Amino acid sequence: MTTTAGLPREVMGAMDARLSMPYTLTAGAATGVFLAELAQQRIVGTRCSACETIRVPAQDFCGDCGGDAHDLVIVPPSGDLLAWTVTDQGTVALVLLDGTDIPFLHQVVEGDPAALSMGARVTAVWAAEPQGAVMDLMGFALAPSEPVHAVEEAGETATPIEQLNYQMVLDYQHAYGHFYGSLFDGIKNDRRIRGVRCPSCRNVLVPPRAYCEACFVRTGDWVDVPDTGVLQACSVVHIEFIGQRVPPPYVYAEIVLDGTSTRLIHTVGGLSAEALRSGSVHPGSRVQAVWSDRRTGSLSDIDFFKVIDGPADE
């Protein structure tokens, strides 16, 4: 292990990121025939059978009172403009349909987003292939001479609609910081893995930061940290799940390197089935890292650890 001296000449300042992640909404009773009945171009609220108050969408309890809301109403398509924001994406609105008493937020399809005011009169406005799903509604578009219209009774409805599939993407960027931003200029450019060391008790720690967690004193110098270590635990993972970089069966593993004292989480590679199910991998096994063709400057510039004979550098 060597001690170097001065920072890198790059300090990597964010890493652009995504998650994305499948997932089911159970709509309930109420809100599953709403959905079910905008294919049909008809808006079902609820009245609670406490309080009378009216909402959109529907709802199985009351939002004020906490009362049962199972009387399904037919709320007309048109209404007031009470609030609106204007993004890039559209204008978010705030429209109070006719004879409700909850505000539905929805957004504003059509039209000058400068020629909105309070109080202007909207109408809805449909999809022309349903789909099951909120956006069968539109959204609304500005209707000046729409009259008022009442709340009808529901009578016979749809059949609920019981579940939604919902893929939720968020884009973001992970700011690094000092200290992984070093890590990772380190590992892009020059291939080496750094760490710092604690002035107290001498432990280098890899990933950098700015305490040691065990003296609760700012780190001091710099080390640049061989690839070689030695496993401290590790899992087979056979289980394939969302998310997942590595095609199963593989290793799972906290990695100590050489000269220092924390637990690095990688993965251990190369192996066969048959070494995966006679455990010959497993807590003391020696690793080194195989590097990728790839600088992206983060920890998969590593593909994985592989298992390699030979004492630790001191």
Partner chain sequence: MGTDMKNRAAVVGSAQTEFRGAWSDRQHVDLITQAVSQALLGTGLRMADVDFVIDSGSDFLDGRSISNCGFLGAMGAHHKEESRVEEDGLWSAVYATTKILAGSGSVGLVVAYSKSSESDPRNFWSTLAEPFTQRPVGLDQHSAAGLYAQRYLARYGIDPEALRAVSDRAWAAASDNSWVDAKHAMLADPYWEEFVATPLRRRDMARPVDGAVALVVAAEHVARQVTNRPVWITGMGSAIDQHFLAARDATSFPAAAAAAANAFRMSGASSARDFDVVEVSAGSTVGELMVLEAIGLAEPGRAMDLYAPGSAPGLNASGGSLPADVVMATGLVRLHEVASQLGGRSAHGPTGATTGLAHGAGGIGMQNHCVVTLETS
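Return the structure block for the form predicted in complex with its partner chain; the form predicted on its own was the one displayed.
Shown next is a single chain and nothing more.
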């Protein structure tokens, strides 16, 4: 292990990452009916049994008084435009549908937004092919001569839509910062693993960081760390799962690189199923990184660790 001076010639900047999570959202009774009825070009609201407030979309609870007793009502597809705002996602609008007490948040579609005025009469515009979602009602359009219609009792309503498939996709560019940037630059270009030493507890920390968590003091010298170490704990993985990088069986392991006091999570590979069954990988096993042909500047530039013989390198 050697102490190194100076900064690396290049520090890697940022890592692209994406979180993509599938959901099956449960709409609940009232919203489920509201969504289902849009296919029939009917707008379903609720009339609160306690305070008589009529709101749309239909809700299981009254937002004003908290009551959960209500009747479903059919609200006319016409109303007054209360407010709108033109955005890059369309003209988002509040429409007070005829006979209701709470405005309905949706969009104004068709026509020039410059022609809109507060209080203008509007009427619903329906999608040609309903999908079972709120955009089956595409929005509202100006309808100056549209008469005022009345709210009606709902009577028989469609089966509520129980679940909505939803995919949340969020993209990130995570900054590495100086410490991770230096580590990953060293891994990518020099196959060199770098840590920092805490001036208080003298521990060597990998990945490197500005502060030692345990002492809460600023770290000191950069330290080159060998790619050999000791396996501290391990688990043999036999199952397959989404996102797996190597086919099972393999060993998921905590590895303490020589001279460091931190545990690196990686894999031990290059072993037959028989070798794994016979327990040839165990806490205390000496391991060494097997570097990949790839140079991505991440810990996956190490394909896996292999078991080696010999004493710890101090």
